[in-house]
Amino acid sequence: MLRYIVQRVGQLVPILIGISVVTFLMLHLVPGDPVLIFAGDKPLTEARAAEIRHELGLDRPIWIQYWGYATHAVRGDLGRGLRSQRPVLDSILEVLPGTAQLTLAALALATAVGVTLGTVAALAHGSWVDTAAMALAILGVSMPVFYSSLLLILLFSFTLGWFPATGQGGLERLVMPATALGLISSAVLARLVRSGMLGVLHQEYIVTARAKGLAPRAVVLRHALKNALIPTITMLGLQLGALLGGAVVTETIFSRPGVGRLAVDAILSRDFPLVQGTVLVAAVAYVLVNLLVDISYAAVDPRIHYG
């Protein structure tokens, strides 16, 4: 296991380098002059523009600029925002807990609803319960995050008055954003769990377990569901990327401070260092979570051995 972890961490190095290259090139490929953005509305002479360009390191060859960016990023220095002049990492860490709370809540909700719905649909295969469960799953997959967010606000905030529409703080302000964000993932997981369970329920070891007189609950939870979770675990890692992307929309609609909303504000103000930092942090988080997903396979299925 340790050898496998070391190998997987080693494989992450070129991926992280590629991510850093792409995020660095954003500054040079996106239209707009960072010097003019840095100056804002202040009058700018050519001499002052050259001075700012030198301060930002934009007068150096691009490969030297990247080397400086990469070496600073490894030490946790992602530069300073052009507008706020605050360290980018400080701005991200300030709102990161809100995004982590929203994403983890949405992932937990999606897992609970998806696994439950998929298992029930598989056990009731061919019945109206199966049809209704899959109809709900298709509805969840087909509904964009921004639309489900607006529907939830209209129903539970404006009509029923159960939850506040916007803001952050407390469980009552987390329910609607997490639900809106987790709907699509729960639908995807439900269909995947149903498919996996249908493939497992007719295996010989399940038939043998039932023939030995094991309780149906033990057969389903200890044998069938556990062996059907391998592809589901893989999908959980992939769904994290979708949740991080959906958090941009959700945080904006529900006015929640977070990395997604910070990235949107940075894009609108063309604060390139801040955009670079938010993209880099989100990409690294996604890569690390998928590493943990790969390692977790052995805990779920003891038949898997890493050489």
Contents of the next structure:
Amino acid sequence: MLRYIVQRVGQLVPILIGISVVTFLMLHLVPGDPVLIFAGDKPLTEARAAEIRHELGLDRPIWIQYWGYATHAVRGDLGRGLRSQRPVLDSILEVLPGTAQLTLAALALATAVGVTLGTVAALAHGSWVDTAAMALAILGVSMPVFYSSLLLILLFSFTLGWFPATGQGGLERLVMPATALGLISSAVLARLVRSGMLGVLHQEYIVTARAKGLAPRAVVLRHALKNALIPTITMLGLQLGALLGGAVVTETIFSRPGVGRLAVDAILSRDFPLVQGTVLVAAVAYVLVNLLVDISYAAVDPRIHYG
Amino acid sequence: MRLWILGFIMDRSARGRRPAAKGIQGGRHPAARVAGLLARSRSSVVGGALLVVIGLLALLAPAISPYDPIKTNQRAPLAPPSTTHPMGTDRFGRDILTRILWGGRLSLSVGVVAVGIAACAGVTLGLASGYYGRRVDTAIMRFVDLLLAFPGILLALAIIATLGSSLGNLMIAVGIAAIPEYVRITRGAVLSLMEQEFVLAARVVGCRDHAIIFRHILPNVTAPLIVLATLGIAGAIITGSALSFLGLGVRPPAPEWGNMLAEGREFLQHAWWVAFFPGLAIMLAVFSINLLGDGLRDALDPRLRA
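Form predicted on its own already given; the form predicted in complex with its partner chain follows:
Let's see the whole complex now, leading with the same chain.
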């Protein structure tokens, strides 16, 4: 187990380097002169351009520039935002908890709904309940998060007045964004759990459990579901990526402060250090979370041996 | 068995035709077989029909739309749905039905072109990775791992941030973000095919690499790829319209479902129709493609069933 963890952490190093190369290169792949991004509104003279170029190190060879970028990034220095003039990392860390709260709430909701719907559909295999649940799941997969968000706001904020439409803080401001964000994932999970359950329900150990007179409830919950959920755990890591991406849209619609909204605002205002920083932090966070998912997966399933 | 396959392959290559069809799956042409299977699944018929209707409406937009999609009409801003404007008008008095019909041309083509980009790049990389193995495989899979390190829409977002927002860049960004799936599916399929006798036979008779890849391997990985591409168009339409919604894709006044929805968001409380109908269009298009894709998956590739 320890060897597996060490090995898995080792695999992380090239990925982290890769991510930093990509975010570093973003600036250099911008069409035109990168100096223009940093010049601001003041008229750009030749001397001023050379000065900025020198300040940012853009006049040095590219690998030296990368080395500077990477060593600063490792120490948590991602530069300063062009608009706010604050350290980029501070701006990100300030809103990171909001994004974490939203994504985790959406994941919890998606798991609860998805597992329930999938199990019910599998138990009622072939009946109208199954058909209805799966039709619902396909509809859920087809619902873009920006549309479900707007429909929720329209219904629950403007028509019924149950929840505030925007902002952050308190459960009543978390329910709608988390529901909208978790909808697609719950549909994906429902389909996965259903097929997992269908695969498991006819196995011999289930027949045995039934034959020895266990209550149907115990058979389903303790024997079938437990095994059917194993592929679902792997899917959770992937879904978390989709949710982190979806948070970009959800945070914007519900005007919640968060990494996603910060990234979009940064792109729209051409605040490049902030764009690079949010992309870097989001990717690194995602990779780390996936590492945790993989390790817990190895710990949960005794049939799997690694290393 | 081996001799029969060898004969079959030589027969095929002599006539210069693809080896995927007859012989492996029995008498009927595979397309006819798939069509038969699809026709039996009610949901994929519904999905396919709906998609054809949506596609035709978008295609015929210039001929059938009652108004001009861009020209403003100051006399009827934010008019609710009525007989003259079945879906109402937006803040500039433009007919929303008209803009949705025109918008379909942009939104749907973003989906199709992005998938085209992703599939071309992804399949090429997947074929190379699976066929040549070793260093080529390692290099390509590292590249794929790197793309996968950026969660969801974030990679497309980063590409747009770099290249700037325009229709072309939107297609490129959504396409690049979708590459990994195609590489993985193609590579997996190639790896399992490489062990099979007909590939071995093709090598023995002295086929060149590119002939083996394009004549013998590629035709046999098309089934999962068709399924992936179909479902991929649905995903690409969502990502594309999401980016436009955020103001990073197709810019107004060009009608596109995502940016129409973004405009409608401002008037949601008092003029729900401005956002409601474009969103409905996206959902119906994606829904129909998903239904069709699910049916295709069941018909073409039972292993992929989820």
